[in-house]
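First, one chain by itself: the form predicted on its own, in structure tokens.
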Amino acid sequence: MQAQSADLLVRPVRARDLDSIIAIDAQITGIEKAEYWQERFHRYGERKRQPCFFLVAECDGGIDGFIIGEVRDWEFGTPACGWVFGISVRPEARLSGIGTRLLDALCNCFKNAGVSKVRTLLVFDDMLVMTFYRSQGMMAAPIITLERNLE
């Protein structure tokens, strides 16, 4: 059943949401990462440390998606901006506006924190995520990622 965006509440994460977040992530990635999500909740949700944000999309008492981000400044030589670290929506609830509502809510948090740009990173060939972010008006940034194997 797809959630209707009008019935959707985007709000800060609560401890009782963790099981749903773990389940959504496991459904999408195929890996259950309970410890990882508990640490993310502690860092971005529980401590209420600004400017970190961990929001969920709640519909009819259930969690249909979540988004995490924070304001970072002067990393990579750039002024303060909002960074989206993760966004996920239950596959059955996609195409109902939940991702857009989550991103809009996070962007409002960023604006209220005084920044005027939002950035994210994604795997180059993840067309689903790329398509979503492009549909939200996001374009390539003036940053290039570099990596080196440490083995």
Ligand SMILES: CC(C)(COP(=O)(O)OP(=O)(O)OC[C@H]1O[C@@H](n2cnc3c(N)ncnc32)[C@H](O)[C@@H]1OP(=O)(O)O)[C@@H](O)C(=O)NCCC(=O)NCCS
The other form holds:
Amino acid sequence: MQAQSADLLVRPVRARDLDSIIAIDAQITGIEKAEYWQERFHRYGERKRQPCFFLVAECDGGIDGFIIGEVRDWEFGTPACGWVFGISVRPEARLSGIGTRLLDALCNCFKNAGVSKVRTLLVFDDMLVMTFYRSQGMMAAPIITLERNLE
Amino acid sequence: MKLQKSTVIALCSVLEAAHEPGRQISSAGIAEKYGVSPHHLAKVLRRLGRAGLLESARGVGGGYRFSGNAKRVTLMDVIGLFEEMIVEAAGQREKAASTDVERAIAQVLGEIDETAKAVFKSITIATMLRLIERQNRVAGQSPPV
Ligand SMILES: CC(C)(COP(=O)(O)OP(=O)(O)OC[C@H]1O[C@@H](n2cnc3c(N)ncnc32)[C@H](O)[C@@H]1OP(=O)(O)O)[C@@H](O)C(=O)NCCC(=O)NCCS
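If the one shown is the form predicted on its own, what is the structure of the form predicted in complex with the ligand?
Once more the chain from above appears, this time first in line as the rest of the complex follows.
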């Protein structure tokens, strides 16, 4: 079942959404990070300066999910594009199209900001998130992450 | 990355059938379209049938229809039926490596295998069908199936 546009509103985050966001994140990750989300809100939500976007999905007065992204110039030497930094949907509200609506809304913000590409970075064996992004038509970017233990 | 012929045929057959879930696909048609012998195709289709991805349709002309869940069946579910290599490779290579040189090579090849597996596991049949549609839209063509 897809989330109907009448039931669901995707809008910029407000300060009063933070408790719900912290709760959704804690439910997913098992760690409550109030300070971290205050900082994210300050950086991506409160600061009205484009091109940072922090959007929430509101349904019947409650918050069912959120997405954060930003347009960045010359990241890794590539032309400006929109980066999705995180998306989360409340487990009980999943598979009804909310993730898709959030990503679509963020992509519209990116397009309005003048870019024509969206990217994200994720752990490659996180099959849930990976399958979601794949379902949205996202393919591998010409970027690879490398790492090394510091000896 | 190169997949075995059987694997490629299996993917094509599943995608052709999943494109119209209720529709019966003719094995003769698939054999001709993808230039594969009917005998080889029959073997591949039997395997997909045993895995519950296709079911044979009775009646005149006989054929197959998709019987999986396109939103949940991944490329890995199909590929894994034919390419034990990919599923097992990393572990086996590391076990077989007895020298430092072989271990280093096994580590690099293991990295490639892990990436390939993550790609195949994250792409569902439904996602592939959308990709085909998108490619056709871009190319201004009608659907291939
Ligand atoms: C990934 C996530 C955002 C998807 O949200 P959602 O609202 O369920 O997504 P949608 O309903 O729009 O699903 C769109 C498509 O994604 C794919 N998908 C989503 N969940 C899936 C699942 N559990 N299994 C298989 N495919 C899935 C499907 O193709 C689905 O389309 P379908 O419903 O037609 O099958 C959500 O599962 C989530 O929040 N996961 C945890 C994210 C996380 O860990 N965040 C913290 C770090 S960023």
